[in-house]
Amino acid sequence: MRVKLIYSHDVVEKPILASIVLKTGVPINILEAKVNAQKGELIVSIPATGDKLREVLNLFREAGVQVQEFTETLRIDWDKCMACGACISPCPTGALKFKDDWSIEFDDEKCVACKVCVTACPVRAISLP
């Protein structure tokens, strides 16, 4: 599962993520990070389900980190999309690619919601929920 972690000024300098990895044994992968002295926002992939996932998310919340779960990372209006491919080359993770029939394929598991494709789309067929 991918989630956005928002660290407030009060907790931004604490090694919360590392502590949770050590405590739970879940290897959390950082997909995107914007951190400064005032706050931090991380998009992470947590390879866990069920009780283990709930444990990880609760530990973040208990440590003062706001957790936003991604249920959907990207919306593509397939009626607007003209499969021009403008979204493919700027995608940093390869979440968007051409299929054999030159239509666009989207891999939700690879998407980090960086919004590069949203900006690149000339017909505004892509948006973030």
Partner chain sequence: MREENKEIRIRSIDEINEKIKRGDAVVLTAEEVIKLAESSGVEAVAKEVDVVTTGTFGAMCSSGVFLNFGHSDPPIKMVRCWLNDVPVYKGLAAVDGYLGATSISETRGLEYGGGHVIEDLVSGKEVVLRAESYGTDCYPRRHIETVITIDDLNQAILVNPRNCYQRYEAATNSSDRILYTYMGTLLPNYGNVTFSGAGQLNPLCKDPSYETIGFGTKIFLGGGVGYIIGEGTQHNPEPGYGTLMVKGDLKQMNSRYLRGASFYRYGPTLYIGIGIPIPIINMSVAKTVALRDEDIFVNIRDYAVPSRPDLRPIIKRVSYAELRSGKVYLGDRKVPSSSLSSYKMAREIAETLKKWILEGMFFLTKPIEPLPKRGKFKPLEIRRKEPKVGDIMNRHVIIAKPNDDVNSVAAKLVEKGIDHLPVVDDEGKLIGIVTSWDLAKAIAYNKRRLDEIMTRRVITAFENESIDVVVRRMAQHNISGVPVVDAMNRVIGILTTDDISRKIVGGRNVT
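Each form is matched to the other, and the largest set of C-alpha atoms that superpose within 1.5 Å is called the rigid core. Predicted model, so just to flag it, every value in this text is computed and none were measured. Residue numbers count along the first chain shown, from 1. First, how it differs from the form predicted in complex with its partner chain.
In a rigid-core overlay of the protein, Val21 has its C-alpha displaced by under 2 Å between these two forms. Comparing the forms between these two forms, the C-alpha position of Gly64 differs by less than 2 angstroms, with the core used for superposition. With the core superposed, Val12 shows a C-alpha displacement below 2 Å between these two forms.
Pass me the form predicted in complex with its partner chain as well; I've looked at the form predicted on its own already.
For this one, just the chain is written down, with no partner chains and no other molecules.
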């Protein structure tokens, strides 16, 4: 799951993410980071579900980090999509691929929200809020 972590001034310099990774063993992946001395914002993907996911999110909250869950993921407008494939090979995680009938399949779980496919699509059928 993808979440936005907002670090306030008080906690921005603490190694919270690293210690949570060590404690839970969940290899959290940083997708985007904006950090300065006052504030930090990280977009991360947490490859966990159920209790494990809840544990990770709670640890962040206990450490004083504000957690915002992304409910929206990548959206493909299937009426616009012409199944060209221009989005497939640029995707770094293999989240987009051809089905047997040469239409497109998107695997939400693999997507790390890098947005490369958004500009790669020649008919702008892909958006990411």
